[in-house]
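We begin with a single chain expressed as structure tokens, specifically the form predicted alone.
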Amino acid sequence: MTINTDRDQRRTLADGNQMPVLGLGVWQAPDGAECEQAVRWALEAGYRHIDTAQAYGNEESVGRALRASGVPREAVFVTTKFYPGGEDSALELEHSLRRLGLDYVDLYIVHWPQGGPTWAWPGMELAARRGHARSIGVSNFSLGELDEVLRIAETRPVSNQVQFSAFEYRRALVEGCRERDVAVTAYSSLGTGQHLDDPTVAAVAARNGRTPAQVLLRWCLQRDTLIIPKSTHRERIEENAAVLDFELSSEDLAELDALDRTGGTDQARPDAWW
């Protein structure tokens, strides 16, 4: 078996656009030098997807880092998210583009279904028609909420970004998204570091000669999701990228599957935080 270790591996979305399987998330990366440095390090390490959001408050830093990197714009997949406390998703993307210093984003997603899952979708479609977003999608949407969008959509969402890890193995949600041709991107796959000390994870990591973080991220990839691990530390950014040159065995996967605390739910969140 030949394993593709290219860090720019991409998955073809339902609309034909291609999205890297590996990205850097910048949630909680402070606006300014720390965020800019993390993005530059990620691009130097071969990442070709940067995931930000209006709610993160660091779109300007992401834009500065992209320009300083020397990597051509067309080589980098940029995601931002509509903050649903706003009123106009199409207009808010125009503001994001000014902050990012870009003409378009590759993926624009509704950050969570505040106010109901469908009201922001016409504006998302308008943003796509204007060429401001090449693909559009959602985040933190349950399977039922996703279906509500699909029923009214002229342009279908191609992505659902959700909390997903061996400890939050939302099996029914991922399988339902696959059936609907909606790619799932996993966030918080390391549990903001809390999952790294688990004895089962440590044992699987030791058997494979890998770190716990690498094992958890590899598990996500083999469970049919894309990944956007967050870090502002160079060594961890590089460590998190080294997940494309090995595979977990069926026994490894089964041990990690058993860590799930969600019962294989089709829900994206245990509760609403808004």
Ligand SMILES: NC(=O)c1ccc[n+]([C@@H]2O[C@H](COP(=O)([O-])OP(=O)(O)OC[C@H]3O[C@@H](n4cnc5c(N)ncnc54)[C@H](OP(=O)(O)O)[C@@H]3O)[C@@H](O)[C@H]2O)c1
Contents of the next structure:
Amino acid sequence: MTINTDRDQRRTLADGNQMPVLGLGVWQAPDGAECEQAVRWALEAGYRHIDTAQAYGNEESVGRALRASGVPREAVFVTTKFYPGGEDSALELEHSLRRLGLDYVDLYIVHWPQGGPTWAWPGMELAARRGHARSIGVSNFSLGELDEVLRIAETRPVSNQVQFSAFEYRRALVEGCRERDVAVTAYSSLGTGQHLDDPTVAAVAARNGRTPAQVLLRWCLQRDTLIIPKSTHRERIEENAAVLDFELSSEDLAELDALDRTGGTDQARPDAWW
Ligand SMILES: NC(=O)c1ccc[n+]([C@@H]2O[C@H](COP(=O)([O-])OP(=O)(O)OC[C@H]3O[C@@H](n4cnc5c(N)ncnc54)[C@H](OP(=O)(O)O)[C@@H]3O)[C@@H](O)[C@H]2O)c1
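Alt. form predicted together with the named molecule, vs. the form predicted alone above:
The next block holds the full complex; its first chain is the one shown before.
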């Protein structure tokens, strides 16, 4: 077996663009030094994807850190998300670009289907036609909501970012996305920190000589999703990136699969929070 340990390894999206399998999430990374530092450390550790959002209020810090890093713009994949409390998804991306100090983002996604799954999509397509987003997609969309977008789309969504972990193994959603050539990015794969103390995860980690965070992230990769763990601590940012040089066995995977509390759902969320 050959394992590709390159931290910049990428998945080809349905539109031909290439997205790194490993990214840094920056939800709850406060705007300013803390967020900037996390992005800088991630880039130093070899991450080449940063996942921010209009709702996170830290796009300016992400942009500052990218510029200060010296890593060429084209080497980094930047995702931001349309806050659907706004009205005009194309215009809001222009505001994001100003905050980020960029000419384009690599991926622009509808953060959640507030007000219905389709109304924001024509604006997302316009943003792509204008060259402001290389790829467009969605987040927190169930399979049914994704199908509604696909029905009206001139430009198809290429990615769906959803809550996904061993404890939220949305098997039907991931399989449905795969059938539709929509890449799934897993968020809150560590349960926003809450899955790290689980005894099953700890046992699998001990067996593999890895940490619980690494096991949870590796499980996501082997379940066909991209990952965007969040941390503002340098050693954890490094730890979370060290998941490309080992494989969980089929027994490990089965044990972790059994932690699922969603019943393998095709839904993206237990309920709507908006
Ligand atoms: N699309 C959406 O609606 C949506 C929703 C939620 C999240 N997301 C995205 O997904 C990203 C990740 O999800 P998340 O922020 O919910 O959390 P997560 O990645 O599941 O977990 C992050 C939490 O775990 C801690 N942590 C990280 N690595 C650790 C390690 N190796 N050991 C111990 N603790 C560790 C972090 O603490 P420290 O930071 O203090 O190290 C933080 O409290 C977000 O940042 C965001 O970009 C998207």
